[in-house]
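Below you'll find only one chain, the form predicted alone, shown as C-alpha cells.
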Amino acid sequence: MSFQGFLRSDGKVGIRNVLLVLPAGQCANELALSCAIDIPTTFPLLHSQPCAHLGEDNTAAMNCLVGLGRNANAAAVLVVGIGCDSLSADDIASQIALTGKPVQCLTVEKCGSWEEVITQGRVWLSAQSNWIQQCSRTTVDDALLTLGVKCGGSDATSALAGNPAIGHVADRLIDQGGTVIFSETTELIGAEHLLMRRAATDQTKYQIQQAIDETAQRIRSTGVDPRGTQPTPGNIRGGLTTLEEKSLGGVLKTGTRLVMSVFGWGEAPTSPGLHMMDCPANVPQLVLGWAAAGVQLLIFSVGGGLPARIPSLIASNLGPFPLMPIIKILSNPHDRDLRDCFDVYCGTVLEGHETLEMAGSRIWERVISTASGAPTYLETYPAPAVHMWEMLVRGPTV
C-alpha cells in the first residue's frame, strides 16, 4: 500500500524530480531551451500559447501553466517571459510559489536583455539541479498518487483486455484513497449514460450530460456530425464500427466507482476519487491538461494494428513527457511482437493465459514500480530534439 516518492513541502508527493523551465508564452520558448541546455534533470516545457488568444482561452492557459508548475513531479520551477506576454510570467510564478517549492521568474524586461535572462537562468538552474540530484525518496501512502487513464489506437481488443484491466487498477487506487482522472469527452458520446448512473451527485450527473451535449453541439456548429468523424480510420481497421462502440470500450478504463466531479481543462480536482476532465481527445492538449490537474502518472491503453507500430506516443509522436511518466499498455495478440515497445502486454487475457484481474494486478505492480522510480519505455525512448505541446483553444483568436 505504498511507494517511494519525493515528499514536497505542501504535502504532495512527486514520483519524478523534474527541474521545470516554463515559458509564459510561445515567444519565450527559445529562452526556455537556451536556459536548460545540458543542465541535468531540466525539462523546458515548450508550448503553443500565443498573444492571440482571448477570454476563456487565456484563463484556461493561465490555469494550465500554474497547474504544470504546481505538479508534484516538478521539484523547482523557472518561469521565463519577454515582459509583454499576454499571460504575466510574474503572476504564473507567484501562484506556483504558493506550493513552497523553489521558483524563479526572469523576463527580458526585468533583466534588460535576452542574453541576461539566459545567463541568470542557467546560474539558478545549475544550483537547483545540484540540489535536486541530492534528494532522496521516502515511503509514502498510495493514497497520495493521482493517475490519468487514456486510450488510443483503439480496436476490438481494447475493450476486451487493456481497458477493463486498467479499470481494475482505477478501482484499486480509489479504494485506497487515491485519485483517478479520465477525459476525452468526444469519445464518451454514446456511453455517457453509464457514467451518469455512477455520478456521486445530481450536480455531477448534470455536468456529465452538459459536457457531452456542449461538445456534440460545438462539433455540429461547424457543419460536421461527430458520429461521422468517429471512429477514426485506424479504429475502423481494428474492428470498431461506430462511435458508440468506441465509447463503450473507452468507459471501461474508468472502472466502476462513483464519478465525483467534472472539471475543465487546466483545472484540478479538489478531492480524491474518480473525476472527469472535460477536454477533447487531442493527445498534446490532454497531456498538458492531465499534468496541470496534478496527475503524476498516465496509463495509455493501445489496441493494436498500425497505431501500435508508432514507437513513441500515438497522436503526438513527441516521445516522453518528463513531467508525467506514461505507461503504455498493449492489448492485441496479433501485435505481440511489439511488446518491447510497451510497458505491459495484456493480450494474455485474450490468449487465455490470464484473467482481467490478473492483468490488472500486473498493471498495478507496474504503476507502483514506476511511481517508485522505475523508468517507463517512453522515458528511455530517444525523443525528438524539440517538443511542442498544445494549449487548448475553444474560442476565436485575434
Given for the second form:
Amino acid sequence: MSFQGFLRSDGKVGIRNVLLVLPAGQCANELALSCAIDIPTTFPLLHSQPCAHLGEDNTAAMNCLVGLGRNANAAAVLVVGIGCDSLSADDIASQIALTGKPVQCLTVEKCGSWEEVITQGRVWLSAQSNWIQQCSRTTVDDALLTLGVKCGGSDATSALAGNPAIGHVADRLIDQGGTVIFSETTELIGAEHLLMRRAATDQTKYQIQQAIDETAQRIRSTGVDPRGTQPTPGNIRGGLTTLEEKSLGGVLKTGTRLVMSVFGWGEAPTSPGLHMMDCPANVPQLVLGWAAAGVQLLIFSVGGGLPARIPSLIASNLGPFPLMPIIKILSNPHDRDLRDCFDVYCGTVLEGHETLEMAGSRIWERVISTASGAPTYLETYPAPAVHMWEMLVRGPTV
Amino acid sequence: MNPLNATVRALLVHPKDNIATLMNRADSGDNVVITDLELMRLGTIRLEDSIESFHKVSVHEITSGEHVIKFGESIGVSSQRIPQGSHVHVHNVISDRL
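Show the form predicted together with its partner chain, please, the one above being the form predicted alone.
After this comes the whole thing, all chains and molecules, with the earlier chain placed first.
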C-alpha cells in the first residue's frame, strides 16, 4: 500500500511541505512572526521556552526543538534567536541540518540588529517558499508513516466507537511496517496491565510500570484529590465514572500489537511499531512532543457533548498546527449534526449501521488521503493564526 | 431517537461485565434491552433510576465493595449496594487507583 508524499534527503517522507520558522526561545517569538508574515507555506512555531528552566527540562526542550526541525513535514527550517537564548540557536540549527534539509540560522547577535534578522530572514524564507511550492509528491510506501493517536473530550461513546476503530488503524499500519505513538500517561492509569502484557521486552514492561508509578506518585505527592479533574467534569457528564474507566477506553486506540519502547517527551522512537511517549495529556505540550518524535499525522478521537462543539478542536485553544495535520473523529450519535466539523464520524457503530472494522477502514482511507495531501477539517478551519505551544516542564521554574 | 426499536438498548461490552451502557436516555420503570456489540439480545431489565444516554446501568445486583466491571476489567469499587437496574456512576463507585 502506498501514498503520495514528499521524499526528503534523509529518506524520510513529508506529508506536508512546511517552511518552519523556529524561535530558539520565547524572546524570539516576535522575530519568528515578523520574518514569516505573508510568506506562503511558512509556519512560525511560537513556544514557551524561557531562560528560567533548569537541567533536564532544558535538555528536553533542546531535543524537542531539534526534533521539530527534523520532522519530515518541515521542508526547510529557519531558526531565529537573540544570541543570549538559554538554548543556542546555532546548536539547534546544526543538529537539524544533519537531515540534509535547507536550514538557516539568524540571531540578533550575528546580524547586528533586530531589524536585520527580519530583513535577512524574509529574503531566505521567500526563496525557500518559491522552491517549496515547486516540489512535487512521489509514490511512497505506507511503512514511512508515523501516526500519533490521542483522545480528548471523551465520553462513554469514545471507547465504544472511535477508539477501537482507531485501534484497527494502528494495527493495520504496524502490520505494514509503519509506526504508531500513543502517550497521555495519566490516562493509562488503570489500564497499564493490558499494555504491560503487550510489552515487547522485559525492559519495556518495566518502563511502562515505572512511567505509570511516577505519574501516580506525582499526583499523590500534591495531596490533592484528582477526582473531578481526572476524569474531567465533561468526562463525568458524558458517563465516565473513574480514571480506570477512562483509561481502559483510551487504551483501545493503541490496537493490539506489541509495545516496542517507552521514550520521553522530546525524544523519538528508534524502530517501527507501537511506542509510548511518557507525557501528561496536556494538549499544547503533547502536540509539540508528538511532532518532535516525528509524527506526521495525528488522529484525535472526540466523544461528543460540549467539547465536540469547540470547532477548532476540544477543550483547548488549539488551532491549526500546519507541521502535523490532525484527523478529528466523532463518536457520539447524539452529536451527529456536528459531523461536518469532523473528518470521520464513527457514531454509525453505535447506531448499528457499521462494524468497528468498517469504521476503522474509513479512518484508514482518511489517513491515506490526508497523507497524500487532502486537507483535514482543521486545515480548512479559519482559526486565529497565532497559538503559543508549550514546553513540558517537570522541574522548577526559577 | 433510537433507530433500532422503540425500547432503549444497553450495550454489554464484555461477558464478564456487571454494568451496561445505555444507548439512549431512559426513565425509572422503563424496560431496557441488553445486547452485545453484535446486537445479540441478552435479556431485559427494568430501571430503578432514570439514566442519561451512555451512562451505566447495573445488569445485576452489585454488593458494597465489589468491583464494577466494564471491558472485562475493574473500573472501580462500589461504595454501596447497587440493586439491578440502578444508575452506576460517581455517587456509588470510587476509583481503586487515585
